[in-house]
Amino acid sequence: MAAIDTAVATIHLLFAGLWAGSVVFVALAVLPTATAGELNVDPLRTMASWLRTVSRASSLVLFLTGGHLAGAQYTVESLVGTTYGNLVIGMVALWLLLTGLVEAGTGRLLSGLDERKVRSPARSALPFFRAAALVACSLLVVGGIIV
């Protein structure tokens, strides 16, 4: 692996950490401290916008570098004929998933607290960023399988 292709890796893995424990916070930590009540609108808003600029940016991060990668190591036959392949195709669906799931969540999140609403929009938000919570880590585990 050239020097180049270790930085893209590295790059690549950095901002997976960052996005996956970021969701994975939102959903474990912040959304069902929010249904209790414990959080007002604006400390919320901020972490979901916080959220959703995170999960862009490495939404299209991961697309560049994983692009990158895939193109460096992969043929076609080898991303359809190959359980790494394969793999890897499991991941970009997985990936793109996850970026719906939490546009999904932080859209409903934002627009109930743009009402000045805590409770109900965190438990709408909920779902989707358990679902997301979960796709996170699979695509770590997919991610060192292929590692």
Ligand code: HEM
Contents of the next structure:
Amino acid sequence: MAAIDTAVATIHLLFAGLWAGSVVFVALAVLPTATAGELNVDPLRTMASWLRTVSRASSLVLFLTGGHLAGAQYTVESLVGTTYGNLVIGMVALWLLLTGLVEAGTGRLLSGLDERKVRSPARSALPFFRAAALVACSLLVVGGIIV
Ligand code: HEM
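Previous: the form predicted alone; requested now: the form predicted in complex with ligand HEM:
Okay, now the whole complex, with that chain kicking things off.
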């Protein structure tokens, strides 16, 4: 593997861990605390907008670095015709799903927080984040299998 590909794979892995870890933390710790009414509007808004920024940046970085790795290591034939290639295509589908779920979840949360509500937006965002946490963990499993 060329040095540039090693650097790109390391950045890919860093952002994968950052994104997945943040989503799981929000699903398992932040939103359950908010649905119990134990978080105020302002700190929750800070956390939600931090997550949205991290998620958008990670989504872009993973798309670009993943595209580079796929271009460097695969051909169209090997993407379509081998198990590892199929797993890379699966990674792209899960990436799209994860991006959409986090966007929908943070969108719901932030618009409820704008009305100074906490519990109901946290409750409506929770299923999106639970699904996103599952998808994020599946992506790490797929990455582990590919490597
Ligand atoms: C459009 C989006 C993506 C593309 C095109 C993509 C593509 C790839 C490719 C080509 C590899 C290397 C495969 C190999 O070595 O044979 C890889 C590895 C990996 N991907 Fe992705 N990926 C994407 C998104 C993601 C996301 C969203 C995550 C997790 C949140 C993720 C996690 C990983 C991990 C953990 C590895 C193994 C470690 C590494 O090589 O960095 N990927 N990906």
